[in-house]
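For reference, the chain that follows is the form predicted alone, supplied as structure tokens.
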Amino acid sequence: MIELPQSARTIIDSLKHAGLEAYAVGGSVRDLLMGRPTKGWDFTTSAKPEDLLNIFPDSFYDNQFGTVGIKMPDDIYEVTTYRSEKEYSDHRHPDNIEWGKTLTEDLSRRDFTINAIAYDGKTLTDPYHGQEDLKNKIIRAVGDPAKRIEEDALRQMRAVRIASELGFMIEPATLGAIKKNVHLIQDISVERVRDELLRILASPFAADGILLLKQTGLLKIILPELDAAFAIGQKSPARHHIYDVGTHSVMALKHCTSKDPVVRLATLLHDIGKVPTYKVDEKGIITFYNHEMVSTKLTKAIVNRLRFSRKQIEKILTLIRWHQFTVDERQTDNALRRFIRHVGRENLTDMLALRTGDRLGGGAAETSWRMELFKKRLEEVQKQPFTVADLKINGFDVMKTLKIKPGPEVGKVLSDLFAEVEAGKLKNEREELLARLKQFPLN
């Protein structure tokens, strides 16, 4: 018998003690059956919201969907009254909700069979054979798949997301319904679409998820700039690439060493600028001059369209803009320092993760002796100060030593000191900096 956590048992037992039905349901039961950790628990019950408020005095209810939040020592648990739903004019929310009478009626409105399994701590209720689909690794809609998608068009992306999280396949009828109704995704808010996309990118099978988005037609609507890249070949003399731009992008995502979905998105989009910059010269060699700059411009439009946060946008655009960095043992320390300033120290690991994906996604080896030397030199040059703020003395030291008041001259002195340290003429050590400071002439 599978075990529910203590808080879940307490909720179910309390409702049963009051003569009511209660079950854990949805993704939490699915994950429990698969032996996976679950994030949050959902419950369905015959109890009306007012019953729940009476049984659990600390609970709260402020929505039209019959969902009550119950406060437990470890978390807040959502418990929803059995319900049936009528008409979905916006392809997202039901126009009318009626309290249901039975568990089976409630389960019939669920999205996929693997999410339509209920458990009360003793008995599994599985009218749509979700356990069998779990065993066969199948995503299947409950009942008529077209109807399920028309009710809530976000279920199209949810199907892809769950498949990419679990490594499952979408069964043919459900896949066909998604393809047929793919246009309905345009009725969903961009924030919802963005969040599902990020969850796909964060999943263990993110690359397969992107290919599923393409197969269903969702990619052409959500990321048309990437969808177009699958028609751009890269095989030509003097080029190492073995895939078209779109396939390379997905393979780069697959091999990206970061688990951060924002870094993975940058990896996925880093070459979309190759679509408009594609050219073939007189020797038959394909070129994509300045594609990183065009990729940055196109991606800026995408992340603004999907309403990413300012911080996320800054990281994504920085990684894409500078992903074509040169790796050459003849580079000077100053060249490496310029690269670090462009990318930002906080983004170096993510940039290297993108480059690893880019190399492996293009058929090259994961690394090279030049790349390993480059990484070592990046570590070495970071031991030196990068800005005036990194100096071992500050403006107060300047004013005290030179007996001057706050003003532009303080900043100029610090800048001059920093220039000497950066040029290797002076060590960034406090005593040495103070000694040099005493030699500064004052105007």
Contents of the next structure:
Amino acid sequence: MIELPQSARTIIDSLKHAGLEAYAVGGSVRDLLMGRPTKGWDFTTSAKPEDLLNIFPDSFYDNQFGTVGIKMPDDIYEVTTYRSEKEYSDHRHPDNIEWGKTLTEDLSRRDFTINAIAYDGKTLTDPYHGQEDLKNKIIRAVGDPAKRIEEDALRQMRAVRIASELGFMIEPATLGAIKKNVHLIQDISVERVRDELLRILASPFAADGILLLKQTGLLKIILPELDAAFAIGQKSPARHHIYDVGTHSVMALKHCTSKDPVVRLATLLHDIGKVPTYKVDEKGIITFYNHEMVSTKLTKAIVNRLRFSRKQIEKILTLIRWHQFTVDERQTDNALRRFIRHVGRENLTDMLALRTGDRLGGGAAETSWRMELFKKRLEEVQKQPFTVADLKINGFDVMKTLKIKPGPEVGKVLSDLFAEVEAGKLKNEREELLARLKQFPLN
Ligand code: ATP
Ligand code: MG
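Switching conditions: you have the form predicted alone, so give me the form predicted in complex with ligand ATP.
In what comes next, the whole complex appears, and the chain from above leads the way.
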């Protein structure tokens, strides 16, 4: 017998005492049956929102979703009245939401069999054999797949997302219905599509998820720039590449060492500029001259289209713009410092995560002494001051020592000192800097 947590039992029992029906349902029951921690509890009930507000004084009604949130000591629990949704005509919103009369009716409007299992703490109600599909790792639409996808096209993304979160297969009829109706995804708001895409990227089977998007035809609509990369071969004499650009991108994603979906997206898109820059020379050598600039430009259009935040956009574009950085033991410290300035110290770990994905996704060996040395050197050069602000003295020291007023002269002196420190002529130590300061002005 599976155990519901205390708060979930309290909610169900309180409603039963009032003569109403209540069940845990959806992702939480799915997770419980799989023995996984759950992210959020969903309940379905015969109680109307006003009943819920009466029974639970510490609750509030969310008009938009018809959901009541109940504050319990540990969390907020979402309770939704039985629904029956009929007649979708814009592939997004039911034309009229009506309260359903029975649990069976409510379960019949849910998307997939594994999400249509209800549990009241004693009995599992599973009219669509969701437990069977859960055991066999299958995502299957409730009822007629074509109809269900036509009703709500977001279910296409949800199918792929849940498959990549759980490592499940989409059953053939459901997959077929998705493939046949991919164009309908254009009726869904970009924000909702983007959020599902981010969840696919953040999932344990992200690479498989992207391949599923490719296979269904969704990728061609959501990310046509990446879809086109699967047609670009890069096998040529004297080149290490074994995959086409699209497959390489997915392999890079698979090997990217960051779990952050934003960094993973940058990794996935870092080479899309190879599509328009593809050239074959007389010797049969394939080149992608300047592809990182073109990748950056194409990605900029993508992230704007998908309405990413300013901060996310800046990170994604920076990572892609500089992904071709040189890793060479003969590089000077100054070259390393220039690299760090371009990428930004806050993005260094993510830049390396992308690069590791890129390398391993191209079939390179697990460890590279060059890369390890490069990382060590990055740490070393960062111990040196990076900007004037890192100097152990500041503008006040300059003004006091040289008896000058605030003005551009102060900044000039500081940057002259910084240049000497950077060139290794002077240590970034307060006493030494003050002593040197006394010798100013230099000319
Ligand atoms: P998770 O919470 O882990 O994302 P979930 O399956 O609980 O997964 P929610 O978005 O919380 O997903 O939705 C809760 C339940 O509501 C689902 O399990 C499913 O039964 C139902 N549901 C959600 N979205 C849809 C939809 N677009 N069409 C039909 N049923 C849906
Ligand atoms: Mg949920």
